[in-house]
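Presented as structure tokens, the chain that follows is alone, the form predicted on its own.
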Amino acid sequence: MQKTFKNEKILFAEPLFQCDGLAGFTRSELYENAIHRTLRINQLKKEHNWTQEDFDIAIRCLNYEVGFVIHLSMFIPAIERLATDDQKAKWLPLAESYRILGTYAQTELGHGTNLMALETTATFDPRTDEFVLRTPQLSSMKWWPGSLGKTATHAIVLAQLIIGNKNYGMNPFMVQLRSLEDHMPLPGIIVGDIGAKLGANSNDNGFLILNDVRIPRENMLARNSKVTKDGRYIQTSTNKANYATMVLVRLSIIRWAEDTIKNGSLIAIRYSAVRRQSSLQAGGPEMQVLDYQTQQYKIFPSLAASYALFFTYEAMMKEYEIAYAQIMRGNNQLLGQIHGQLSGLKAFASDLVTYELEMCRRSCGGHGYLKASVVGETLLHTLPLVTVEGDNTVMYLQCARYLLKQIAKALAGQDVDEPTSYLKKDILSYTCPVQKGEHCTNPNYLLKIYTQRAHSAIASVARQLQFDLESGKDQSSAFNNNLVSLVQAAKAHCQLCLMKNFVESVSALERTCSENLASVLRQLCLYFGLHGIVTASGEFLESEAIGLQQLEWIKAEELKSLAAIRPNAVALVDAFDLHDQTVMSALGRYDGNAYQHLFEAAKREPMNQTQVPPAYYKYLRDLIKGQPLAKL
């Protein structure tokens, strides 16, 4: 923690990283500022000998308000995972020294998550030993890649490999987009920015049209497959290994979701401790808003979700590192498991935080509508997460397909992956562990309830699919008729994952931390479990994981938990150790002077830099003086 704090002091001593003036920036100014910040943060890395971990922490401290993040998060990792050793030796030093700037061009105007339907083609020309890349129609242009619009000099382009008249599927190709001399697009390349978005406007998301762009055969990233000079396609590993980069990005999205919900929770809780409104007793002093049960019910779920996502990210990162090490050795055995898990968790995490951030914004009252509160801005920056790197509905369905394969194995008496080991248990032998009110205070009992609900949801949709198939429906119709249930099953599994990671992480901490700290975390974990059951009570009842009596006990305990969390709520968000310049909120400052900071933000508003607005001389003056209005 001390090391991180030292880096924060270095960072925020820089005027460039003071965020108070960003609200009045145009889009071009936001973009230029982000590029400037990136250059400066790299200088600081060299000046202070920061490790890559230090550098990553610094970017998070800046709330990702830096340029060419995709270069670091996707372009370089894609080279590391998809290139041969010779290709790495050629391109990694250039990328790591920023002599080339890259993006990852996968999504197209007409296709996003359906990768097999991508329309961009890379046709091998044996006469010149080159690939010819085309985006044959409007819908095939690359659309959305970050840094593509104005920054990237190179892109890893995902395209259908064509040799002769045969399609060999999606493969990655290194394509130079712009001249390294004057940054102008190269012949055959039309590239630009897709326009302003609801948020994240410092990033130049772009479009790319390829008109017969030729690249050397050696520019196909060939770790998993290659094309010989005479046009033979040789697959050295399963094409599924191409998903390794995409899986890493989905893991990164969980961290992004965690970071944003921590910001929103911190702002809402700190401001609720400062704000006083009304009184429960006539003539009594105004109460802190945080003392009202209704306010606690709005914002404590975001607090609990912050910790649940933190523990889940840490657990999934460990699983990913194990899987990645195996993938690099040519063993893709764990790829299906990690892909299935992270597809669902990416969707669940982004759905969770976008909902909770809106509740945080509402909990700040009218002031939450101000940009200076930053809660609304944080929400806008988070909204892309539900579609980026895969629309959430599709992500849930990818997770559901994985779960169907696992339950089929379980029913056949075969081994299943560890995250789905609960599917091997006898679902009919379940007895709800909550048999009296006090049992609701045991997180392990709640975990059993979550497990039964997930098991039941998966088994139920699997049975219905089997029934539809046996009734004569074709596979696609049977699947389409059960899509909603499949999504619900995936959500149940993902919610179980968060609860399991929370319970297991707190249990591990109990063996090493003080009893006071353990008690606070245990209470927050308990609340996360109780609240999850109440908010999805219909599904828990339908699965018979609980009965009506258990639901009544759980509801009562959920409300009691609010009062138990209240004394430590501010300390729990302070423990995030977020610098004021990271949060950037007038309402969420550590010093608690919310009203003073709101006023200071108002004084910085560009409209307040002159006392008399131009509109006065154009329109208002004549109106006020009663003179005839000039022709408008």
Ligand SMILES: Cc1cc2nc3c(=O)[nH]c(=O)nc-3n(C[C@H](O)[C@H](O)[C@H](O)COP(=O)(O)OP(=O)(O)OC[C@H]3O[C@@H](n4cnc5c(N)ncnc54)[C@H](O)[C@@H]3O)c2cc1C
Contents of the next structure:
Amino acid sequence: MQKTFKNEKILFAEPLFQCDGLAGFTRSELYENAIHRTLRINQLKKEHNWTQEDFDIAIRCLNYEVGFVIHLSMFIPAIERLATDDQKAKWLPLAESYRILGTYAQTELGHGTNLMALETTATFDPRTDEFVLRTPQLSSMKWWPGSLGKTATHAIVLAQLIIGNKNYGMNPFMVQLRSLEDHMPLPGIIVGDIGAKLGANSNDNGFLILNDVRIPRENMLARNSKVTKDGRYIQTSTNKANYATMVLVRLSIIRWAEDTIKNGSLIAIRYSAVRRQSSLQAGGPEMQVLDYQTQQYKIFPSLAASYALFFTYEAMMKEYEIAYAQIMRGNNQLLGQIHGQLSGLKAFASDLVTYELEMCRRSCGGHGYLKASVVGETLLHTLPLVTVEGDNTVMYLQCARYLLKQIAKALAGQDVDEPTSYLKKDILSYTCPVQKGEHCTNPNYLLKIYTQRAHSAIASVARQLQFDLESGKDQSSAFNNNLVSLVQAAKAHCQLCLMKNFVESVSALERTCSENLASVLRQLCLYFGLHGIVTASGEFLESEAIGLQQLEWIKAEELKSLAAIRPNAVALVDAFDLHDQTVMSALGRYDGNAYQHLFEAAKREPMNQTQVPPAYYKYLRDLIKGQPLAKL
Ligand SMILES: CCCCCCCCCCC/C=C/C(=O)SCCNC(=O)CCNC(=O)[C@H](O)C(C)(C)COP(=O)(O)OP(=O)(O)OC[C@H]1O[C@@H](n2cnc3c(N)ncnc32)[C@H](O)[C@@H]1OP(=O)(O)O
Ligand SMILES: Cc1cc2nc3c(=O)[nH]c(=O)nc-3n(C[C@H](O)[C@H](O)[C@H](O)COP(=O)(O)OP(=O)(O)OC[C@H]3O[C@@H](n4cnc5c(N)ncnc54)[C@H](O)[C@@H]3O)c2cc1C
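Show the form predicted in complex with the ligand, please, because up to now only the form predicted on its own has appeared in this conversation.
Let's see the whole complex now, leading with the same chain.
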């Protein structure tokens, strides 16, 4: 599942990467430890001639609990996508050698989603051939960018370009924030950390106020648009190309989601295999909780999601690479497709894993509430994925916007993109392929059902929008009246994408892998499809992709699938090939000794380093001895 990291032994031989001790760290210690880790991984990369992929896998092995995440995942990619060749030649070597440390400063205190309303300005001053950057009011200050608080020496600042009295919209500007001599903020720069978060507290997300900060004209990243010395704005590519960095990160978030749900399902399944509790026969032996149908119903969806997201990430990475190669050659034909696809799938993947991680946590009972189980920590670290790189609702709406354009093309008899080719079909010619119970065991039949449900959802909201417009509603009112249905249509399309990628990937694999493995993967794919229909049965019925009889057969087959998966459940999470130090969980260790590891973790608890707590001498002693308490 994860390209086996041949360097795992090297990495985890070092105490720095042994994760048990992170509990109890202060924010400053977490921050420092994260920086130390990234720089040490960089040294290991050089010492052992690791590839960039090895470097990336090492970071994933540490659950991204490293420093410079935005420098690596946004600042450098933004230079690669938004800078001219000359600017790349200047800035990339500095960034790649960590001589400058960067962030991507787009979100403001007052705006994150609505980029058109960003308040930071970059005003061209022809007298000095400079831009003057300012955050004009409180709500304008940059707020959230990772590494901005205490680390970044430079920021790619997204600001409204002003020339004369005209606003040319959001453009990217390279701004130095701190001295490279003493790390002090430069004149006009007020910068700091925005404070503790629910998780990811090793990251110094920060705020930035710009008080008339002057930068040279050549600091505007000018691949897609530039300003001439005499103040003319020249656009060399669509301004949507300035959004390219976000598209890449949305792809990375799908893999981040895959990594977190693999951790969660591994912890839940391994613990459920060793935990014995209660028995079905009076006086009988206690059962492995993994044998309870309800426990399987709780956690097998996370197992199936792990594989579904793995296959979808692999497929979308290929789709992105094709699109990006064309875009970097100036051909934006696939820009809309890749934006629409990745907006929706980033939202769907992060929604899916945050829900399933909570189910994994709950499945561990009381121990799921201990930090040492790590499943709760994993959820806390995953929660931002529903917001970062675009709030999920807004991302679904971007996907829906793309789907509306595609169905309009389909209905006009024009070509449509491959991911939406199903919209060309005649929706009325559909017949549910499941005409008897055993048909539910055919993933291809289920795929047809997903296709019809998605097609129906998109067609239905398109019709409703058209009806609202023809009834006299203006565009924005018609849209706002249908936002919920638009989100629903986007989710239907995304769930179809996951199912399609799962079915096609297993079909390709079975041509080369053993029949045993093929049969296990087919079973998991079938379960993923059945469960997805059951959990959204209302929409599948509403779309007439299935009827009540089919739903009855599908529900029965889903429960049978649980029992079929049970014998392979532990092997399927072992197949993730995750090191204990990656999972870090006392409940999910490969040796299965959950109770011993829980107790070891408890013994490491700082409060247990002394038998009698300081509070005894302050409060408890007199209380217990019946002595009057001093004034508190
Ligand atoms: C080493 C470690 C690895 C770790 C890997 C993971 C790291 C994760 C770290 C994450 C840290 C977090 C970073 C951030 O959050 S950065 C800030 C992210 N912010 C956003 O995403 C803002 C969301 N808002 C928007 O994108 C836009 O405001 C929005 C799309 C909602 C609206 O755009 P706009 O205002 O321009 O208006 P329209 O909707 O009309 O769109 C106009 C046209 O532009 C097209 N479009 C929009 N976005 C894109 C895009 N990204 N790419 C391409 N095209 C885009 C849109 O389709 C419209 O086109 P048409 O006119 O043809 O329809
Ligand atoms: C951990 C973390 C790290 C981050 N790192 C960075 C970074 O490095 N760089 C950076 O620039 N930013 C960063 N961000 C900011 C992030 O990109 C924004 O928070 C995100 O884009 C959401 O925008 P917002 O916060 O303004 O939410 P809002 O858009 O204000 O969302 C509030 C509510 O309004 C709804 N809403 C908003 N617009 C619409 C609409 N058009 N239609 C329907 N509903 C709508 C949303 O669905 C949501 O329910 C980070 C955020 C977090 C949490």
